[in-house]
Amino acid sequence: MIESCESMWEKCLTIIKENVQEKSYNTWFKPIKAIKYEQPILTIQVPNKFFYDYIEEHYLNILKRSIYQVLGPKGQLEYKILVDNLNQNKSRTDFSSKDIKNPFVIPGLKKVAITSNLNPKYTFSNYIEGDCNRLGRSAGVSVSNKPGKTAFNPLIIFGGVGLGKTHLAHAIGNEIKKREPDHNVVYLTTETFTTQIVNAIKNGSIDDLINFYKILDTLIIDDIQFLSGREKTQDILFNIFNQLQQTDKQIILTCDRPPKDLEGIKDRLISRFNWGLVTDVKAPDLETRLAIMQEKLGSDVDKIPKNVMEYICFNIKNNIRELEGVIISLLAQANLNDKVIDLELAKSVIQKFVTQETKGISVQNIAKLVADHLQVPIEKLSTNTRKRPVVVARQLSMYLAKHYTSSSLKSIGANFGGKDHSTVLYSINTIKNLIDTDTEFKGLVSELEKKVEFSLMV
């Protein structure tokens, strides 16, 4: 019977526990997990690189003994190292040979394969280009072709929340890895970087952490505005920054404003940020938002009518994440509740995302919009004339007023010469019937609805 990796490691732990103090065992061995066994190699996962360093330095002999007893004289131990749960690296200790030096401590001693933490779904192919991001995208493509060898080093991308800075940074990293699989790229947020530094200081391993970053080929750090006030983190980044740039390694940083406007960050670091290219990502225009929406919909693009897409994009102006959230919510509402995707459903979904959309429109504004569209004098809508063009305009105005305002039937009627609520209700039902039976009239109503929706955004 083949033993599981967990049971083998448990046997090793039993031996280790008998030979180390309980506190040391709980600190350095209890958090370790066995994840794979392929004879004669047992793979274990340690929380971060510092565990690996410490265990190899202080407990190598007891590890040798336990592996020898459990796996035999040819047994080997492979570490899966999570760099603060971000970047995974592997190193192997072969107990049948001489002790090896820690490959992380001396940069260049051994090429280390590093998991970059890049999101594979963020690529140039699905990053829609527009006037809002053309310079940044072009610079990103240049950097991905020759990382560290262009004038765009560092490359600083700044802009508001949800405008695609992170997508662009990941796209650059993914393209680099696609072109050069052995190129060591690491993406992380400023918060994660700061946490790593705090942990390294606690463990007395700050030099090891700095050395780890020195072996990278491309470093991507997101949201550097959060460096504000963190002097020690800034000092260490300054050190890493200089080392990487001096060896033609690529640095990519994102932030929510231009470096010159960052507060609480040392001047010498700001100066380094300005050495390369600083480019912004602006809010996309309507056409670009529509293109982004269609890209994100993918195979579901035919499920949302064009007028609904336009309505959504007129509402979601400044945040692509919100646009994606509306798409997901709209499709979910339609699928789970078996609803048709129309303007009414889109409006109910968007109200949960954007308060701007709830901006009101008056009954009189709707009446003017309809009258102008049908070329009927607006003052005629308040008369008792039975001329068909005026009657149709009045009924359409009442129908749209009921749909787009919170006014009561009585209040709507008051705007059209004091018509009573039954007249308003009759008008609304007449329009509904015409929509159901007359395709041409339905198109007219759709046109007017679009105009009303657009006016809400002005």
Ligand code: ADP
The other form holds:
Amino acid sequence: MIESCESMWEKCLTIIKENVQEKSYNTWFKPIKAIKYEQPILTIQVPNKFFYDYIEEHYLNILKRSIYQVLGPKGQLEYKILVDNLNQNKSRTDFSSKDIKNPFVIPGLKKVAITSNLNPKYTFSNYIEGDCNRLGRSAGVSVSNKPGKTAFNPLIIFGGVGLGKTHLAHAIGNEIKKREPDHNVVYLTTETFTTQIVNAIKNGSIDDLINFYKILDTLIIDDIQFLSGREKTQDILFNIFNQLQQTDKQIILTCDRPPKDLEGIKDRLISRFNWGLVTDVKAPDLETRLAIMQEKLGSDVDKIPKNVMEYICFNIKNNIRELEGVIISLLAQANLNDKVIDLELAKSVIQKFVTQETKGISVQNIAKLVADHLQVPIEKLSTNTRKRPVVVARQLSMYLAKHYTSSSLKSIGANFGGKDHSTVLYSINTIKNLIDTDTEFKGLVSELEKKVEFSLMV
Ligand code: ADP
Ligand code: MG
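May I ask for the structure of the form predicted together with the ligand now, the form predicted alone having been displayed?
Below is the entire complex, every chain and molecule, led by the chain shown above.
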């Protein structure tokens, strides 16, 4: 009679159950499924690589014994590992799997296939070098040559919006992969990282997730300023960070400001950020901006007269993404409306672009503007003081921040000494009420609004 793989594994489990504690049995053995038996190999499926490591480390003897008893002296066990496909739009069915043959010798652990989330478009070859990014770029190149083995660990790249941090981070990841295809690199935005953690906590798989991160060779997290106020995520990152660093694995982070200026982030995490190299990308000079646009446009660059190109690059200084946007919309305008590309068209496109861009001010800049206007020391806004002028300045800043930035209530709160989202909401509603009931106050608000809008224009 041919026995099914399930019933064989069932027999093994009976033996295992007698020998391990119930809790451990439920944790480590219950989730395992038998999927195949081809003499003399029984294949079982485990949820992830960590499971496999753990079982091998802690239960090898009892596994050996049970296999011996059920399958005979030639019996072997093979693991099939399911690995979460950590795509942003991941689904439970979207698994990639990899077999690990394991005839009772603990093998040199095979690498597990992991989705990198790297954008192949962003490479070093199309990342133009300039004074603005020379240090960051060359540190990036060193890191890609020897990930985890240089002094640049972690590598922190900071700088303003649209200056090439994300591009550089992907370029490093892509270069590592090119040199060493087996190297496990994962790129994530802070939003994705946080969402994964929140979900894993919800469905009880947080330990698995943490352990997944700990087996990576290179972890890239983009825009860590969004960790602000997210304490649980920060704790988990701290834990992963320590483990990766101790095992010489590479960590690359990007941020919109130097780590020391981060608010709402625990000091111990910030001090870790400063262990490696903190380097910035600045706004590129005119020559570099022209070179970047040339690279981006390829042969389309010929469609734009030289003086127009220079005019645009001269006027848009602080954000490459915006610069790209203007040029793309210029090309589109000319195409759609059958217009010649000249200075006049360029001017009108720039104007449209600049007025459309209403989300270009930071919460901090708004707070500064309000504090200056009301003559309140800005640092007071982050305290818990109940002094009237400070409270008003804080509430006004929150109100304006909600209107003029795309920050969430939570991250607005984080800019004011870690106020929670309900405090921010309450502040915003208080200001709305005052605007409705107090004409003088309404005047003050519109004056401030003008100031914010003015600062967006320049
Ligand atoms: P950030 O992450 O700093 O906001 P990104 O990396 O998204 O900025 O860059 C914005 C755009 O500008 C991207 O299209 C990127 O390719 C481009 N860019 C920025 N710096 C450079 C550079 N030095 N060379 C080529 N392209 C660049
Ligand atoms: Mg970015």
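Positions refer to the first chain, counted from 1. For clarity, a rigid core is taken as the largest C-alpha set superposing within 1.5 Å between two forms. Worth saying up front: this structure is predicted, and the values here are computed from it rather than measured.
Core-aligned, is the CA shift for Cys255 between the two forms 2 angstroms or more?
Comparing the forms between the two forms, which are aligned on their rigid core, Cys255 does not shift its C-alpha by 2 Å or more.
Can a Cα shift of no less than 2 Å be assigned to Asp131 between the two forms, given superposition on the rigid core?
Superposed on the core, Asp131 moves its C-alpha less than 2 Å between the two forms.
Examine Gly276 after superposing the rigid core and state whether its CA is displaced by 2 Å or more between the two forms.
Result for Gly276: no, shift under 2 Å.
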